[in-house]
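In the block that follows, a single chain appears as structure tokens, in the form predicted on its own.
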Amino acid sequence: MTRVIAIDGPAASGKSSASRGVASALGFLFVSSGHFYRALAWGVVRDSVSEEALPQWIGNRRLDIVETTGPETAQRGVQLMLDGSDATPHLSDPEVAAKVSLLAVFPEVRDLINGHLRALAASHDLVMEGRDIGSVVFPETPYKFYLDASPEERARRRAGEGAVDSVAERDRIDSSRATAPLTIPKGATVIDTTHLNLSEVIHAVLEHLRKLGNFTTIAK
């Protein structure tokens, strides 16, 4: 049976970097659900799709997933192809980032992406990060984590990344949307990353998994 480690949390909580580190240590496939939303957001920007036309546009999209290997043997991830074009170079475009939270409120979008995420879990051990992985996409997984940090620290991190979006506004949209709002999944281990560096966060997750058993890290 495959295993899914779900790591959720708000923007700039450290979940993406920590998830990559955990996946590398375990030899699991790293998947960011946010990248799927950004890939579709790039298509919306590219095709100048209106809100009214979005459901029909989504129904006509082809999203292909290609497994990739990074510079380290254990660094495994996925590359997203939207209608045959690589979305990767566009995932951090400001106009794409601005569309993500708005796009995520559409059930058609979430159904499409969740279907792809669950299909990956049918054949891969995964470390998956997002905002509703442990609560909606894989609520049955026993390996759930929720990373958080103070609003001030998260805003500082976003500014350090050169991001222009507002952490407070992202929190408001993600937490108040009717469809799959950001919440702490039932049974999740909560880790406050405010005063932790990346190595400490990764260690905390791996240590918890080690106590649960059935996990072996890859020696570096």
Contents of the next structure:
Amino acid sequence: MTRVIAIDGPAASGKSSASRGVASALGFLFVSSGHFYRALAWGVVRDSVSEEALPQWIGNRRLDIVETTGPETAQRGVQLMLDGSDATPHLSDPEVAAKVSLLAVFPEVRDLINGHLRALAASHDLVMEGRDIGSVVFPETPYKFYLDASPEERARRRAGEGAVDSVAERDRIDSSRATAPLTIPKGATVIDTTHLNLSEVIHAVLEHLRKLGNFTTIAK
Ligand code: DC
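Let's see the other form, the form predicted together with 2'-deoxycytidine-5'-monophosphate, since the form predicted on its own is already up.
Let's see the whole complex now, leading with the same chain.
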């Protein structure tokens, strides 16, 4: 049985860095489900796909997942190839950030991505971050976290990363869509990261997992 640690939360809540850190400490594979949505949004921008053409376009896409190791061998992640091209350099493009939440409302898009995410969990222990991982993709996992931070702090963090997208607008679309909206999953441990630094957040998650048992951190 593989284990899935689900970490959900709004944009810039710190879930991506925390998830990487937790995955690295446990030797688990780190997966950002947002990267899957961004990879497809890059394709939509590249191919100028209209809303009407989207279901058919989605049906014709090839998404390959390549496992990677980071600068530290404990860092394991995935690289996404869309139709044979590496999506990685495009995931933070402003056009992609502007499109991604709009694309994520389509059930066809969510079904395609969820199939890939579940296939990864069949063969790997994972730390997966996103918006609906604990609520929809892996509702049965006992390891669920919801990270949050004040809107002001999240906007400040995004600006600090040099990102120009509107966090508030993405939150609005992500929380109000009909299919798999951003929500606190049932049974999730909520962590407010507003006044915590990264190592404190990672520590809080690992402490909680340790209490649940069945987890050993690896030396780095
Ligand atoms: O985590 P991120 O900022 O890279 O996510 C980009 C967008 O992808 C997010 O605004 C909404 C969508 N998304 C989603 O709908 N469901 C997920 N599980 C992850 C991301």
